[in-house]
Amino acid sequence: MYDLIIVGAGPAGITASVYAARKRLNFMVITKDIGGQTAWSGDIENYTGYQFITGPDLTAKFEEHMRRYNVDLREEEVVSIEKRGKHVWVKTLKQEYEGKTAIIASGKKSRELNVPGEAEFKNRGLTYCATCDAPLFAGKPVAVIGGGNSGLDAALQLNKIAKYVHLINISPDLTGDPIMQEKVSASPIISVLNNTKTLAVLGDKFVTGLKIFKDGKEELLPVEGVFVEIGLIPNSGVAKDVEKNEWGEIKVNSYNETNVPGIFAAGDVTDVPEKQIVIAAGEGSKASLSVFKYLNKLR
């Protein structure tokens, strides 16, 4: 039996693992991937200690730090987290693990458009990760759907690669950081389409365009790539007994405790405001320190 099971290896989960290792806890980390949303980010200019670093490079730094401690890392998909008796049980597609405590740091996943053609053309011209797939669209006209930081970041990544970028925003104005908006406005190949709704993804074998609704009428927008960046939803469904807010985020107090004793949560999966890498990392460290104090009380 473990002292602690950490679910997720994004900034929160990795930082939690570093602190757990330094406290000499008997713990493990279960994750589907390493880095979480950080691995999908483009240029990062607001993480303390790095004036500029890319998401994949920062992810590599995180992973290197974690592996220095010979962490028991299992790449498995978690299907349930529950408290049974005095202990926490984490079930994956492969097996079940028992721990005295758990930290849920499972982050968020991309929100889907839910329009015709989205499922059909997924990975055939439609993607949710500019960092992963932007190079595949070199010299091609593309569309980015979303007017927040994720959408602006994707547009700026594609600005260096694509022939032309249509930034489609359902709201009257962009909502991303002003400095990112300035960079988008300065680009000669990015056009912003505000008050524009995406109706369908079109294509044959691969994406050939979008059907959009703008200025009271439907239009066809010819593009060869579509990047969906309309926000994220928390990966919290596996924790059924843990209290969540209306958006599915796990409710935590200032000690990262949930309503279930022994189950803690940290990072973007929680209701802590502002989804930032530096905040998730800080919450991960705080969660591990809270676990350490909780275990001391048990002893």
Second form
There are 2 protein chains.
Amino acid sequence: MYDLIIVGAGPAGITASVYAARKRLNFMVITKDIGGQTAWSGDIENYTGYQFITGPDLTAKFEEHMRRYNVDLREEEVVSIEKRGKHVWVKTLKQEYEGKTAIIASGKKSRELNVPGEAEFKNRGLTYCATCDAPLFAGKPVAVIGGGNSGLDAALQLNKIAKYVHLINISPDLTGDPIMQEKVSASPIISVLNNTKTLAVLGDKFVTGLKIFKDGKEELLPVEGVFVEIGLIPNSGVAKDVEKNEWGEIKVNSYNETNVPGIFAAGDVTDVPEKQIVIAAGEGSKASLSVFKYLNKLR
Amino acid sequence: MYDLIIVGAGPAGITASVYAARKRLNFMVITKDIGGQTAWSGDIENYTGYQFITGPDLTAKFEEHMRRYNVDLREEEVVSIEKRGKHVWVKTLKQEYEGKTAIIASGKKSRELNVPGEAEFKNRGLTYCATCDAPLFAGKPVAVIGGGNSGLDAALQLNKIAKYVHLINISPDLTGDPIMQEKVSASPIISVLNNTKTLAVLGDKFVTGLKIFKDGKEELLPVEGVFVEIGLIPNSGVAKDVEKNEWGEIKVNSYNETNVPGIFAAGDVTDVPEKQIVIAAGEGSKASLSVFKYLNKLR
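Cool, the form predicted alone is there; where's the form predicted in complex with a further copy of the same chain?
Next comes the full complex, this chain leading.
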């Protein structure tokens, strides 16, 4: 039996594992991927200590840091996390693990548009990951859907790659960081369409266009790529018994405790007010230190 | 008038300034020093993304990151932070500044022993900063007072420098991280004295010894250096009106708000449950994002 099972290996899970290792806990990490959303990020300029680093490079630094401690890392998909008796049971598609405690650091996943054509053209011109797929659209006309930071980040990733970029924003104004809005304004190939709703994704074998609604009428936008960046939803479904807020985020107190003793949570899957790499890392550290105190009955 | 005045430039203040700059706020930073406790730390192995870095090196990375944004940084000593009317006033020994908001990120300072001889021999053999002063004690017998992480860190910093190190711990067991305890045990020159109280610092022009109480009797320990590492107290005295806990830490909610609207706080000066570089950095980010929302009346 483990002292601690960490679910997820983004900034929160990785930092939790570094702290658990330094506290000499007998722990394991279960995750589908390494780095989480950081791995798909473009340029990162706000992780303190790295003025400028790409998402994949920061992920590599994080992974090396974690692996330095010979962590017991399993690449498996978790299907449930529950407390039975005094312990926490984490079930994956392969087997079930027993721990005295668990930290849920499973992050978030992309929200879907829910319009006709979305499912049909997924990976056939429609994608949720600009970092992964932007290079596939060199010289092509594309649309990015979403006016927040992830939408702006995607548009900027496509800035030197695509032929042109329609940035489609359902709201009257962009909501991303001013510094990113300035970069978008400065781009000769990005045009912002505010107050614009996406109605359908069109195509043949691959995406050929978007049907949008703007200024009171439907319009057809010929594009060959569609990047959906309309927000994220927490990967909290596997934890049935822990309390969540209206957005499905796991509620934690300042000790990263959930309502279930022994189950802790950290990072973007929780209701921490802001979702940032440096915040998720701090929360992962705090969660492991709380687990250490819980195991030693210090709290 | 400023949108935001950040007091302190440790991991919390610096991260707050990076986020404020990226939100294009009109802000300034007032601080006595750069890096705070990080600058005096020895080896840092738990700031995620840097497997191993010294305190001064990480401080340099942080400072470069902050200065990249041409921050308005004043090296002044703050004497009071208060809300008058709708704004926050930060008074230093030189002048007074007006801001719509402030983030207090002033960190902690070393706790004193309060024994005879301490004040007399300060900087004459007695120090609170192993990183700054360890090299001055090459080949000399020294004592480190404190059995927590800072005591262990100081002892390890002296490990390859001093003749021998008495690690004086008032408790029955060391309380620092197991991984650091192991390194202390492995050292041939560090000896741990548990259940030991320091009674006085002795000397002539410089420190010559420590009077301790152990196993029911007084004892004299001949040393030429004394490193006091018995904990930290928050630099919160300048903020008279904000609510604090019994240890003088500023109470904040998960948005880093204090009880005074417009005054925020982040990092080691607050009641955040754990004091770690990565946690303070995360808190600084969260505080600036909360200030941004406050200024835009989003919250």
